[in-house]
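One chain comes next, on its own, written as C-alpha coordinates: the form predicted alone.
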Amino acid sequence: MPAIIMDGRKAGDFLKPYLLAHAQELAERRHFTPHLAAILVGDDPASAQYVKNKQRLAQDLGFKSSTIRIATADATSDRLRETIARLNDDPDVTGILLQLPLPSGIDVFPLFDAIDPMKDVDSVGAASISGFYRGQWGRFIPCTPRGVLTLLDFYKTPVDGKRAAVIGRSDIAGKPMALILGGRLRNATVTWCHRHTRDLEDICRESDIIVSCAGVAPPGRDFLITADMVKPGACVIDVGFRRIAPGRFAGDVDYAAVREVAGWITPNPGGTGPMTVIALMQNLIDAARYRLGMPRAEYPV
(Lines of atoms letter the chains of each structure in order from A and count residues from 1; the text may use other names and numbers.)
(Lines give C-alpha, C1' and ligand atoms only; values in the text may rest on other atoms or scores of the structure.)
Protein backbone atom coordinates (compact mmCIF):
# COMPACT_ATOMS: atom_id res chain seq x y z
CA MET A 1 0.00 0.00 0.00
CA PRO A 2 1.50 3.39 -0.98
CA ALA A 3 2.59 5.70 1.81
CA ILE A 4 0.55 8.48 3.35
CA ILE A 5 1.84 11.70 1.76
CA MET A 6 2.83 14.20 4.44
CA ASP A 7 1.81 17.26 2.47
CA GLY A 8 3.32 20.38 4.01
CA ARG A 9 1.03 22.66 2.03
CA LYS A 10 -2.05 20.89 3.42
CA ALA A 11 -0.74 21.11 6.99
CA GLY A 12 0.18 24.75 6.40
CA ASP A 13 -3.30 25.57 5.10
CA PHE A 14 -4.75 23.98 8.24
CA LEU A 15 -2.58 26.20 10.46
CA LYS A 16 -2.93 29.50 8.60
CA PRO A 17 -6.28 30.45 10.16
CA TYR A 18 -4.70 30.04 13.60
CA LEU A 19 -1.73 32.17 12.54
CA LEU A 20 -4.15 34.81 11.30
CA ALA A 21 -6.06 34.70 14.58
CA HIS A 22 -2.88 35.26 16.56
CA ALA A 23 -1.86 38.04 14.17
CA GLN A 24 -5.24 39.74 14.58
CA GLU A 25 -5.00 39.50 18.36
CA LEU A 26 -1.62 41.25 18.26
CA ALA A 27 -2.90 43.93 15.90
CA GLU A 28 -6.35 44.61 17.36
CA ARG A 29 -5.88 44.03 21.07
CA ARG A 30 -2.20 44.86 21.48
CA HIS A 31 -1.71 47.30 18.58
CA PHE A 32 1.49 45.48 17.69
CA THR A 33 2.76 44.47 14.25
CA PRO A 34 5.65 41.96 14.16
CA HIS A 35 8.55 42.83 11.87
CA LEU A 36 10.84 40.18 10.35
CA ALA A 37 14.25 41.43 9.20
CA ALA A 38 16.25 39.05 6.98
CA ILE A 39 19.95 39.43 6.21
CA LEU A 40 20.70 38.04 2.74
CA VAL A 41 24.28 37.76 1.54
CA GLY A 42 25.13 37.37 -2.15
CA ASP A 43 22.85 36.34 -4.98
CA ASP A 44 22.28 32.63 -4.41
CA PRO A 45 18.91 31.95 -6.10
CA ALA A 46 17.81 29.33 -3.56
CA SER A 47 18.52 31.64 -0.62
CA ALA A 48 16.72 34.49 -2.34
CA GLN A 49 13.68 32.26 -2.94
CA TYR A 50 13.66 31.11 0.67
CA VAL A 51 13.62 34.69 1.91
CA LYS A 52 10.94 35.62 -0.63
CA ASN A 53 8.68 32.77 0.53
CA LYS A 54 9.12 33.76 4.16
CA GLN A 55 8.39 37.39 3.50
CA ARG A 56 5.36 36.60 1.34
CA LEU A 57 3.70 34.75 4.22
CA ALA A 58 4.69 37.51 6.66
CA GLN A 59 2.94 40.04 4.45
CA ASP A 60 -0.12 37.79 4.09
CA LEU A 61 -0.39 37.83 7.89
CA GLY A 62 -0.13 41.62 7.96
CA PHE A 63 3.41 41.63 9.33
CA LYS A 64 6.25 43.89 8.29
CA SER A 65 9.19 42.35 6.46
CA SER A 66 12.46 43.76 5.25
CA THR A 67 15.60 42.40 3.60
CA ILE A 68 19.09 43.72 4.21
CA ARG A 69 21.06 42.69 1.14
CA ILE A 70 24.84 42.53 1.35
CA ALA A 71 27.06 41.78 -1.63
CA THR A 72 29.37 38.79 -1.21
CA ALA A 73 32.43 41.02 -1.60
CA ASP A 74 31.23 43.21 1.28
CA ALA A 75 30.18 40.39 3.60
CA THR A 76 32.88 40.53 6.24
CA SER A 77 32.33 39.31 9.78
CA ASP A 78 32.55 42.91 11.03
CA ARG A 79 29.96 44.12 8.52
CA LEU A 80 27.56 41.34 9.49
CA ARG A 81 28.07 41.94 13.21
CA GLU A 82 27.37 45.63 12.72
CA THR A 83 24.19 44.82 10.80
CA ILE A 84 22.99 42.43 13.51
CA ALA A 85 23.78 45.00 16.23
CA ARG A 86 21.74 47.63 14.41
CA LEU A 87 18.77 45.30 14.12
CA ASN A 88 19.11 44.28 17.77
CA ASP A 89 18.86 47.94 18.76
CA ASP A 90 15.91 48.68 16.47
CA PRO A 91 12.72 48.50 18.59
CA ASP A 92 10.65 48.08 15.41
CA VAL A 93 12.32 44.74 14.58
CA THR A 94 10.76 41.69 16.25
CA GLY A 95 12.73 38.85 14.62
CA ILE A 96 16.11 38.58 12.90
CA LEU A 97 16.92 35.93 10.29
CA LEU A 98 20.50 35.41 9.08
CA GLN A 99 20.00 33.49 5.84
CA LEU A 100 22.49 30.70 5.19
CA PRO A 101 24.80 29.83 3.56
CA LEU A 102 27.36 32.56 4.15
CA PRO A 103 30.59 32.92 2.16
CA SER A 104 33.39 30.58 3.16
CA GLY A 105 35.77 31.97 5.73
CA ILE A 106 33.06 33.58 7.86
CA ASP A 107 32.59 31.98 11.27
CA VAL A 108 28.82 31.80 11.68
CA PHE A 109 28.76 30.95 15.38
CA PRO A 110 29.75 34.38 16.74
CA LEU A 111 27.13 35.86 14.39
CA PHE A 112 24.46 33.46 15.65
CA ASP A 113 25.32 34.37 19.23
CA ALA A 114 25.26 38.09 18.43
CA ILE A 115 21.53 37.97 17.64
CA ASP A 116 19.37 39.22 20.51
CA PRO A 117 17.94 36.00 22.08
CA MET A 118 14.47 37.57 22.12
CA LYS A 119 14.71 38.14 18.34
CA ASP A 120 16.40 34.83 17.45
CA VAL A 121 13.46 33.40 15.49
CA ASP A 122 15.70 30.82 13.77
CA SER A 123 16.83 29.59 17.21
CA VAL A 124 20.53 29.44 16.33
CA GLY A 125 22.15 31.34 19.21
CA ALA A 126 23.56 29.65 22.30
CA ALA A 127 20.82 31.11 24.50
CA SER A 128 18.14 29.50 22.31
CA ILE A 129 19.86 26.13 22.02
CA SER A 130 19.90 25.56 25.77
CA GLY A 131 16.13 25.05 25.84
CA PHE A 132 15.78 22.09 23.50
CA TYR A 133 19.21 20.75 24.53
CA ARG A 134 17.73 20.26 27.97
CA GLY A 135 14.61 18.61 26.56
CA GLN A 136 12.46 21.70 26.98
CA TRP A 137 10.83 24.04 24.51
CA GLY A 138 12.69 27.15 25.64
CA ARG A 139 11.89 30.37 23.76
CA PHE A 140 12.03 28.99 20.23
CA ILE A 141 12.40 25.69 18.38
CA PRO A 142 14.47 25.93 15.15
CA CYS A 143 12.16 26.37 12.17
CA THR A 144 12.87 23.17 10.23
CA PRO A 145 12.63 20.86 13.28
CA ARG A 146 9.50 22.69 14.44
CA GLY A 147 7.97 22.16 11.00
CA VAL A 148 8.87 18.46 11.10
CA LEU A 149 7.33 18.06 14.55
CA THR A 150 4.14 19.66 13.27
CA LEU A 151 4.01 17.29 10.29
CA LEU A 152 4.47 14.29 12.59
CA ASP A 153 1.64 15.51 14.81
CA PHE A 154 -0.66 16.51 11.93
CA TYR A 155 -0.35 13.10 10.29
CA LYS A 156 -0.49 11.29 13.67
CA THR A 157 2.82 9.51 13.12
CA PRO A 158 3.91 7.56 16.23
CA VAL A 159 7.21 8.84 17.65
CA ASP A 160 7.38 7.98 21.36
CA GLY A 161 9.75 5.04 21.84
CA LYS A 162 10.33 4.61 18.09
CA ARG A 163 13.76 4.19 16.53
CA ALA A 164 14.75 7.21 14.46
CA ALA A 165 17.69 7.91 12.16
CA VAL A 166 18.57 11.57 11.64
CA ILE A 167 21.05 12.18 8.83
CA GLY A 168 22.92 15.48 8.82
CA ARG A 169 24.43 17.81 11.41
CA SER A 170 23.74 21.37 10.30
CA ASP A 171 22.93 23.80 13.08
CA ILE A 172 19.46 24.60 11.73
CA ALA A 173 18.28 21.12 10.74
CA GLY A 174 20.04 17.83 11.51
CA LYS A 175 21.70 18.68 14.81
CA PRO A 176 18.66 20.19 16.56
CA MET A 177 16.39 17.57 14.96
CA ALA A 178 18.38 14.74 16.56
CA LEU A 179 18.39 16.43 19.97
CA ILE A 180 14.67 17.23 19.88
CA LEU A 181 13.46 13.84 18.64
CA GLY A 182 15.60 12.04 21.20
CA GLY A 183 14.79 14.45 24.03
CA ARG A 184 11.83 14.70 26.36
CA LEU A 185 9.75 16.56 23.79
CA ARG A 186 9.33 13.41 21.64
CA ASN A 187 11.13 10.46 23.35
CA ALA A 188 12.39 8.63 20.26
CA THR A 189 15.56 6.54 20.31
CA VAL A 190 17.80 8.37 17.86
CA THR A 191 20.81 7.30 15.82
CA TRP A 192 22.47 10.49 14.60
CA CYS A 193 24.20 9.93 11.25
CA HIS A 194 26.47 11.98 9.00
CA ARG A 195 29.04 11.61 6.24
CA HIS A 196 31.37 9.55 8.44
CA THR A 197 28.67 7.09 9.52
CA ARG A 198 29.36 3.51 8.54
CA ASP A 199 26.60 1.09 7.52
CA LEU A 200 24.07 3.86 6.98
CA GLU A 201 21.91 1.49 4.96
CA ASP A 202 21.59 -0.95 7.87
CA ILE A 203 20.80 1.83 10.34
CA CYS A 204 18.03 3.12 8.09
CA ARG A 205 16.54 -0.35 7.59
CA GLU A 206 16.19 -0.70 11.37
CA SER A 207 14.56 2.71 11.81
CA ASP A 208 10.88 3.52 12.20
CA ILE A 209 11.55 7.15 11.28
CA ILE A 210 14.17 8.54 8.88
CA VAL A 211 14.79 12.29 8.76
CA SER A 212 17.36 13.05 6.06
CA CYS A 213 18.89 16.54 6.14
CA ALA A 214 22.08 15.85 4.17
CA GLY A 215 21.54 17.59 0.84
CA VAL A 216 23.96 15.24 -0.93
CA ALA A 217 23.91 11.99 -2.90
CA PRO A 218 26.70 9.37 -2.81
CA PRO A 219 28.91 9.05 -5.91
CA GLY A 220 27.20 6.99 -8.57
CA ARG A 221 23.72 7.30 -7.02
CA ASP A 222 20.91 9.74 -7.70
CA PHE A 223 19.64 9.76 -4.10
CA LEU A 224 20.97 9.20 -0.61
CA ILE A 225 17.88 7.29 0.57
CA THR A 226 16.64 4.53 -1.72
CA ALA A 227 13.75 2.10 -1.36
CA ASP A 228 15.97 -0.82 -0.32
CA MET A 229 17.13 1.23 2.72
CA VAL A 230 13.61 1.77 4.11
CA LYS A 231 11.84 -0.47 6.60
CA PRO A 232 8.31 -1.28 5.35
CA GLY A 233 5.86 1.12 6.96
CA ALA A 234 8.53 3.56 8.16
CA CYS A 235 8.12 7.33 8.15
CA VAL A 236 10.56 9.04 5.75
CA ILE A 237 11.03 12.82 5.98
CA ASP A 238 13.12 14.53 3.33
CA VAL A 239 14.69 17.82 4.42
CA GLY A 240 17.54 17.64 1.88
CA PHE A 241 17.92 20.24 -0.84
CA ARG A 242 20.53 20.25 -3.59
CA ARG A 243 20.96 21.71 -7.03
CA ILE A 244 21.29 19.04 -9.71
CA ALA A 245 21.21 21.28 -12.82
CA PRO A 246 20.47 24.91 -13.67
CA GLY A 247 16.99 25.55 -12.29
CA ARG A 248 16.60 21.93 -11.10
CA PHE A 249 16.71 20.77 -7.51
CA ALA A 250 16.29 17.48 -5.69
CA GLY A 251 16.06 16.14 -2.15
CA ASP A 252 17.75 13.21 -0.43
CA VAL A 253 15.00 10.62 -0.98
CA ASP A 254 14.01 8.66 -4.08
CA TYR A 255 10.40 9.68 -3.58
CA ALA A 256 8.78 7.63 -6.36
CA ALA A 257 10.33 4.35 -5.19
CA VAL A 258 10.31 4.94 -1.43
CA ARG A 259 6.61 5.87 -1.31
CA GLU A 260 5.82 2.29 -2.33
CA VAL A 261 7.59 0.98 0.79
CA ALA A 262 7.15 3.63 3.46
CA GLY A 263 4.12 4.22 5.66
CA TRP A 264 4.51 8.01 5.57
CA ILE A 265 6.65 10.18 3.29
CA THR A 266 7.15 13.89 2.59
CA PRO A 267 7.24 15.13 -1.00
CA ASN A 268 10.14 17.36 -1.95
CA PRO A 269 9.27 20.08 -2.78
CA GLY A 270 6.02 20.53 -0.89
CA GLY A 271 6.83 18.71 2.35
CA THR A 272 9.13 20.24 4.93
CA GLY A 273 9.77 23.46 3.01
CA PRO A 274 6.31 25.00 3.51
CA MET A 275 6.32 23.90 7.14
CA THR A 276 9.67 25.61 7.76
CA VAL A 277 8.11 28.89 6.60
CA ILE A 278 5.04 28.30 8.79
CA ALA A 279 7.31 27.58 11.77
CA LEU A 280 9.20 30.82 11.20
CA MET A 281 5.93 32.74 11.40
CA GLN A 282 5.02 30.85 14.58
CA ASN A 283 8.37 31.85 16.08
CA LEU A 284 7.88 35.45 14.96
CA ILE A 285 4.46 35.52 16.63
CA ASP A 286 6.00 34.08 19.78
CA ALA A 287 8.75 36.73 19.72
CA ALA A 288 6.06 39.41 19.61
CA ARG A 289 4.10 37.77 22.42
CA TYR A 290 7.18 37.45 24.63
CA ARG A 291 7.91 41.14 24.17
CA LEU A 292 4.37 41.93 25.29
CA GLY A 293 4.60 39.64 28.32
CA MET A 294 2.37 36.97 26.78
CA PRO A 295 2.96 33.19 26.74
CA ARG A 296 3.84 31.19 23.64
CA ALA A 297 0.96 30.87 21.15
CA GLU A 298 -0.98 27.59 21.09
CA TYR A 299 -2.04 25.53 18.07
CA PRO A 300 -4.07 22.30 17.67
CA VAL A 301 -0.98 20.56 16.25
Given for the second form:
Amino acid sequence: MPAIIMDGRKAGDFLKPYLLAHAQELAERRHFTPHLAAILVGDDPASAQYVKNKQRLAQDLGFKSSTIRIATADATSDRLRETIARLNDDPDVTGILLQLPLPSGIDVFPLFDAIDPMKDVDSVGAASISGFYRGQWGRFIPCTPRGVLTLLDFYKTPVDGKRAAVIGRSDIAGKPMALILGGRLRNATVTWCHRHTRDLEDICRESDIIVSCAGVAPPGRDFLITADMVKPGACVIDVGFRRIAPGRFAGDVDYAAVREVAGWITPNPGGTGPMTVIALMQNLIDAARYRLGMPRAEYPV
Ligand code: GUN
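Any chance you could show the form predicted together with ligand GUN after that form predicted alone?
Then the entire complex follows, led off by the chain already shown.
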Protein backbone atom coordinates (compact mmCIF):
# COMPACT_ATOMS: atom_id res chain seq x y z
CA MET A 1 0.00 0.00 0.00
CA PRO A 2 1.49 3.39 -0.91
CA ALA A 3 2.44 5.69 1.92
CA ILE A 4 0.27 8.26 3.67
CA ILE A 5 1.42 11.62 2.31
CA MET A 6 2.33 14.01 5.14
CA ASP A 7 1.06 17.12 3.42
CA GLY A 8 2.55 20.23 5.06
CA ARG A 9 0.18 22.57 3.21
CA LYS A 10 -2.86 20.64 4.46
CA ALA A 11 -1.57 20.62 8.06
CA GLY A 12 -0.75 24.33 7.69
CA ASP A 13 -4.23 25.12 6.39
CA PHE A 14 -5.69 23.24 9.35
CA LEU A 15 -3.64 25.35 11.77
CA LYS A 16 -4.08 28.77 10.15
CA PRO A 17 -7.50 29.52 11.71
CA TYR A 18 -5.98 28.83 15.14
CA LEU A 19 -3.04 31.13 14.37
CA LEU A 20 -5.53 33.78 13.27
CA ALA A 21 -7.54 33.37 16.46
CA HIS A 22 -4.38 33.88 18.54
CA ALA A 23 -3.46 36.89 16.39
CA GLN A 24 -6.94 38.33 16.92
CA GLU A 25 -6.75 37.81 20.65
CA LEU A 26 -3.45 39.72 20.75
CA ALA A 27 -4.82 42.53 18.56
CA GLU A 28 -8.31 42.94 20.01
CA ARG A 29 -7.87 42.11 23.67
CA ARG A 30 -4.24 43.19 24.14
CA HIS A 31 -3.82 45.80 21.35
CA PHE A 32 -0.56 44.10 20.40
CA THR A 33 0.75 43.44 16.89
CA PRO A 34 3.72 41.05 16.66
CA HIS A 35 6.58 42.25 14.46
CA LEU A 36 9.01 39.84 12.77
CA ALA A 37 12.36 41.35 11.75
CA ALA A 38 14.48 39.23 9.39
CA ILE A 39 18.14 39.87 8.65
CA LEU A 40 18.96 38.73 5.13
CA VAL A 41 22.60 38.70 4.01
CA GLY A 42 23.62 38.55 0.36
CA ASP A 43 21.53 37.68 -2.67
CA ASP A 44 21.08 33.90 -2.45
CA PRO A 45 17.72 33.35 -4.22
CA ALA A 46 16.71 30.45 -1.96
CA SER A 47 17.28 32.51 1.22
CA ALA A 48 15.39 35.45 -0.30
CA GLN A 49 12.47 33.14 -1.14
CA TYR A 50 12.42 31.65 2.38
CA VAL A 51 12.30 35.11 3.92
CA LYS A 52 9.58 36.19 1.49
CA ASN A 53 7.44 33.14 2.45
CA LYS A 54 7.86 33.96 6.14
CA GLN A 55 7.02 37.65 5.66
CA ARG A 56 3.99 36.78 3.53
CA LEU A 57 2.41 34.57 6.19
CA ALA A 58 3.23 37.14 8.88
CA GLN A 59 1.39 39.77 6.85
CA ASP A 60 -1.55 37.41 6.17
CA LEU A 61 -1.94 37.07 9.93
CA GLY A 62 -1.93 40.85 10.32
CA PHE A 63 1.57 40.96 11.80
CA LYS A 64 4.25 43.53 11.00
CA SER A 65 7.30 42.29 9.17
CA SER A 66 10.50 43.92 8.03
CA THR A 67 13.64 42.73 6.28
CA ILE A 68 17.07 44.21 6.92
CA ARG A 69 19.12 43.46 3.80
CA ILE A 70 22.89 43.50 4.08
CA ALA A 71 25.19 43.01 1.07
CA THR A 72 27.70 40.18 1.44
CA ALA A 73 30.60 42.65 1.21
CA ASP A 74 29.20 44.63 4.18
CA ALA A 75 28.30 41.60 6.30
CA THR A 76 31.04 41.74 8.91
CA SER A 77 30.49 40.26 12.37
CA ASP A 78 30.49 43.79 13.82
CA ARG A 79 27.85 44.99 11.39
CA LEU A 80 25.64 41.98 12.11
CA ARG A 81 26.10 42.39 15.88
CA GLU A 82 25.15 46.07 15.62
CA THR A 83 22.06 45.18 13.60
CA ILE A 84 20.99 42.57 16.15
CA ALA A 85 21.63 45.03 19.03
CA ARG A 86 19.45 47.64 17.33
CA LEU A 87 16.60 45.14 16.88
CA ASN A 88 17.00 43.94 20.48
CA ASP A 89 16.59 47.53 21.69
CA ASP A 90 13.61 48.27 19.44
CA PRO A 91 10.48 47.74 21.56
CA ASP A 92 8.39 47.43 18.38
CA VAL A 93 10.24 44.24 17.31
CA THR A 94 8.89 40.97 18.77
CA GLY A 95 10.97 38.36 16.93
CA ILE A 96 14.38 38.40 15.23
CA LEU A 97 15.40 35.96 12.50
CA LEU A 98 18.98 35.79 11.26
CA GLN A 99 18.51 33.99 7.96
CA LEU A 100 21.11 31.28 7.29
CA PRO A 101 23.45 30.54 5.67
CA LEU A 102 25.77 33.45 6.41
CA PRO A 103 28.92 34.03 4.34
CA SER A 104 31.73 31.63 5.26
CA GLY A 105 34.18 33.10 7.74
CA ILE A 106 31.50 34.55 9.99
CA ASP A 107 31.24 32.81 13.35
CA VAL A 108 27.50 32.40 13.82
CA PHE A 109 27.49 31.40 17.48
CA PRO A 110 28.28 34.84 19.00
CA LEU A 111 25.57 36.25 16.72
CA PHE A 112 23.02 33.63 17.80
CA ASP A 113 23.86 34.42 21.42
CA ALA A 114 23.54 38.17 20.82
CA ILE A 115 19.83 37.84 19.98
CA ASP A 116 17.62 38.82 22.93
CA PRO A 117 16.36 35.41 24.23
CA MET A 118 12.80 36.82 24.42
CA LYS A 119 12.98 37.58 20.66
CA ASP A 120 14.87 34.43 19.59
CA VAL A 121 12.02 32.92 17.54
CA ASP A 122 14.49 30.67 15.67
CA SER A 123 15.65 29.24 19.03
CA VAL A 124 19.34 29.31 18.20
CA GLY A 125 20.89 31.22 21.13
CA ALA A 126 22.47 29.51 24.14
CA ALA A 127 19.60 30.54 26.42
CA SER A 128 17.03 29.03 24.01
CA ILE A 129 18.70 25.70 23.32
CA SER A 130 18.93 24.81 27.01
CA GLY A 131 15.18 24.10 26.99
CA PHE A 132 15.10 21.28 24.44
CA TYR A 133 18.59 20.12 25.48
CA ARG A 134 17.03 19.33 28.84
CA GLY A 135 14.02 17.64 27.24
CA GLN A 136 11.72 20.56 28.02
CA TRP A 137 9.85 22.87 25.68
CA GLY A 138 11.59 25.97 27.06
CA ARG A 139 10.65 29.26 25.42
CA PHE A 140 10.89 28.25 21.76
CA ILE A 141 11.48 25.07 19.75
CA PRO A 142 13.47 25.72 16.51
CA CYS A 143 11.09 26.13 13.59
CA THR A 144 11.96 23.12 11.43
CA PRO A 145 11.82 20.60 14.33
CA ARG A 146 8.65 22.24 15.65
CA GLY A 147 7.07 21.85 12.21
CA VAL A 148 8.15 18.20 12.03
CA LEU A 149 6.66 17.48 15.47
CA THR A 150 3.39 19.04 14.35
CA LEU A 151 3.35 16.95 11.14
CA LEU A 152 4.01 13.76 13.14
CA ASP A 153 1.16 14.65 15.51
CA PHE A 154 -1.20 15.72 12.70
CA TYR A 155 -0.71 12.37 10.92
CA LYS A 156 -0.75 10.42 14.22
CA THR A 157 2.61 8.80 13.49
CA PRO A 158 3.83 6.79 16.50
CA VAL A 159 7.13 8.12 17.89
CA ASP A 160 7.38 7.05 21.55
CA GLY A 161 9.81 4.13 21.87
CA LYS A 162 10.41 3.98 18.10
CA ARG A 163 13.82 3.88 16.44
CA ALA A 164 14.63 7.08 14.56
CA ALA A 165 17.54 8.04 12.32
CA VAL A 166 18.19 11.78 12.10
CA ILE A 167 20.66 12.79 9.41
CA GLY A 168 22.38 16.18 9.65
CA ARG A 169 24.08 18.40 12.21
CA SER A 170 22.88 21.93 11.45
CA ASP A 171 21.88 24.17 14.35
CA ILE A 172 18.39 24.80 12.96
CA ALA A 173 17.44 21.30 11.76
CA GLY A 174 19.41 18.07 12.36
CA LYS A 175 20.95 18.81 15.75
CA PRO A 176 17.82 20.07 17.54
CA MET A 177 15.72 17.41 15.77
CA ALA A 178 17.89 14.56 17.10
CA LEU A 179 17.83 15.98 20.64
CA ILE A 180 14.09 16.63 20.63
CA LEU A 181 12.99 13.28 19.14
CA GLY A 182 15.30 11.40 21.50
CA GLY A 183 14.56 13.56 24.54
CA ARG A 184 11.72 13.46 27.02
CA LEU A 185 9.46 15.46 24.71
CA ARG A 186 9.10 12.51 22.28
CA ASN A 187 10.99 9.46 23.68
CA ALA A 188 12.30 7.93 20.44
CA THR A 189 15.60 6.04 20.34
CA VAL A 190 17.66 8.19 17.99
CA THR A 191 20.71 7.38 15.92
CA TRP A 192 22.20 10.73 14.97
CA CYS A 193 23.90 10.40 11.58
CA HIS A 194 26.11 12.73 9.53
CA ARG A 195 28.73 12.73 6.81
CA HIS A 196 31.11 10.60 8.91
CA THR A 197 28.50 7.92 9.65
CA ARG A 198 29.39 4.48 8.37
CA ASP A 199 26.66 2.03 7.33
CA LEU A 200 24.00 4.73 6.95
CA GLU A 201 22.01 2.32 4.78
CA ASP A 202 21.82 -0.29 7.56
CA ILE A 203 20.93 2.31 10.21
CA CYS A 204 18.11 3.63 8.03
CA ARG A 205 16.80 0.14 7.25
CA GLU A 206 16.47 -0.52 11.01
CA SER A 207 14.63 2.75 11.64
CA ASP A 208 10.91 3.33 12.10
CA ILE A 209 11.40 7.04 11.39
CA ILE A 210 13.96 8.72 9.14
CA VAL A 211 14.36 12.50 9.28
CA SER A 212 16.83 13.52 6.61
CA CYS A 213 18.26 17.05 6.91
CA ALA A 214 21.41 16.60 4.80
CA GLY A 215 20.78 18.72 1.71
CA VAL A 216 23.29 16.67 -0.32
CA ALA A 217 23.29 13.54 -2.46
CA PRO A 218 26.22 11.10 -2.41
CA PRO A 219 28.53 11.25 -5.46
CA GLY A 220 27.03 9.33 -8.37
CA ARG A 221 23.55 9.12 -6.84
CA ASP A 222 20.52 11.36 -7.30
CA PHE A 223 19.26 11.02 -3.71
CA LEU A 224 20.65 10.24 -0.27
CA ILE A 225 17.61 8.19 0.82
CA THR A 226 16.59 5.50 -1.65
CA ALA A 227 13.82 2.90 -1.46
CA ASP A 228 16.20 0.05 -0.55
CA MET A 229 17.20 1.99 2.61
CA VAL A 230 13.64 2.20 3.96
CA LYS A 231 11.96 -0.38 6.19
CA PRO A 232 8.47 -1.19 4.85
CA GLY A 233 5.95 0.98 6.70
CA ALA A 234 8.52 3.44 8.06
CA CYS A 235 7.95 7.19 8.27
CA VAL A 236 10.28 9.20 6.01
CA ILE A 237 10.59 12.95 6.53
CA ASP A 238 12.55 15.00 4.03
CA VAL A 239 14.01 18.26 5.33
CA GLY A 240 16.74 18.34 2.66
CA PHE A 241 16.94 21.17 0.18
CA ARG A 242 19.53 21.63 -2.57
CA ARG A 243 19.80 23.39 -5.87
CA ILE A 244 20.31 20.91 -8.71
CA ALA A 245 20.19 23.43 -11.58
CA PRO A 246 19.33 27.13 -11.89
CA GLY A 247 15.80 27.44 -10.48
CA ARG A 248 15.53 23.69 -9.80
CA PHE A 249 15.64 22.21 -6.30
CA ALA A 250 15.53 18.70 -4.85
CA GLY A 251 15.27 17.08 -1.44
CA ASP A 252 17.18 14.17 0.13
CA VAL A 253 14.57 11.46 -0.55
CA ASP A 254 13.76 9.60 -3.76
CA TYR A 255 10.08 10.39 -3.25
CA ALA A 256 8.59 8.43 -6.18
CA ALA A 257 10.28 5.16 -5.19
CA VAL A 258 10.22 5.57 -1.39
CA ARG A 259 6.49 6.29 -1.26
CA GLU A 260 5.88 2.73 -2.52
CA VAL A 261 7.70 1.31 0.54
CA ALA A 262 7.14 3.81 3.35
CA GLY A 263 4.10 4.04 5.64
CA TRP A 264 4.28 7.84 5.77
CA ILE A 265 6.28 10.26 3.63
CA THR A 266 6.61 14.03 3.23
CA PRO A 267 6.52 15.49 -0.27
CA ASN A 268 9.28 17.97 -1.02
CA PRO A 269 8.34 20.71 -1.73
CA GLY A 270 5.08 20.82 0.24
CA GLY A 271 6.10 18.86 3.33
CA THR A 272 8.35 20.28 6.01
CA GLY A 273 8.89 23.66 4.28
CA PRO A 274 5.39 25.07 4.86
CA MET A 275 5.43 23.66 8.39
CA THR A 276 8.65 25.54 9.19
CA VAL A 277 6.92 28.80 8.27
CA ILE A 278 3.86 27.91 10.38
CA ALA A 279 6.17 27.06 13.31
CA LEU A 280 7.91 30.42 12.99
CA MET A 281 4.54 32.17 13.30
CA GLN A 282 3.70 30.02 16.33
CA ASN A 283 7.01 31.08 17.90
CA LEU A 284 6.33 34.72 17.04
CA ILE A 285 2.89 34.51 18.68
CA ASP A 286 4.52 32.92 21.73
CA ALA A 287 7.15 35.70 21.84
CA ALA A 288 4.32 38.25 21.92
CA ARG A 289 2.44 36.31 24.59
CA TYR A 290 5.51 35.92 26.82
CA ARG A 291 6.12 39.65 26.57
CA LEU A 292 2.54 40.20 27.76
CA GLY A 293 2.93 37.70 30.62
CA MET A 294 0.76 35.07 28.89
CA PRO A 295 1.56 31.33 28.57
CA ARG A 296 2.53 29.61 25.31
CA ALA A 297 -0.36 29.42 22.80
CA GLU A 298 -2.21 26.11 22.48
CA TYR A 299 -3.23 24.28 19.30
CA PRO A 300 -5.18 21.05 18.65
CA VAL A 301 -1.93 19.54 17.23
N1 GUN B 1 17.70 29.01 6.36
C2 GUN B 1 16.90 28.00 5.90
N3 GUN B 1 15.94 27.73 6.78
C4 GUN B 1 16.13 28.56 7.84
C5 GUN B 1 15.45 28.73 9.09
O6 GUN B 1 14.47 28.07 9.42
N7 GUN B 1 15.96 29.69 9.91
C8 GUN B 1 17.06 30.43 9.57
N9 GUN B 1 17.49 31.34 10.44
N10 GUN B 1 17.70 30.28 8.43
C11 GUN B 1 17.23 29.34 7.57
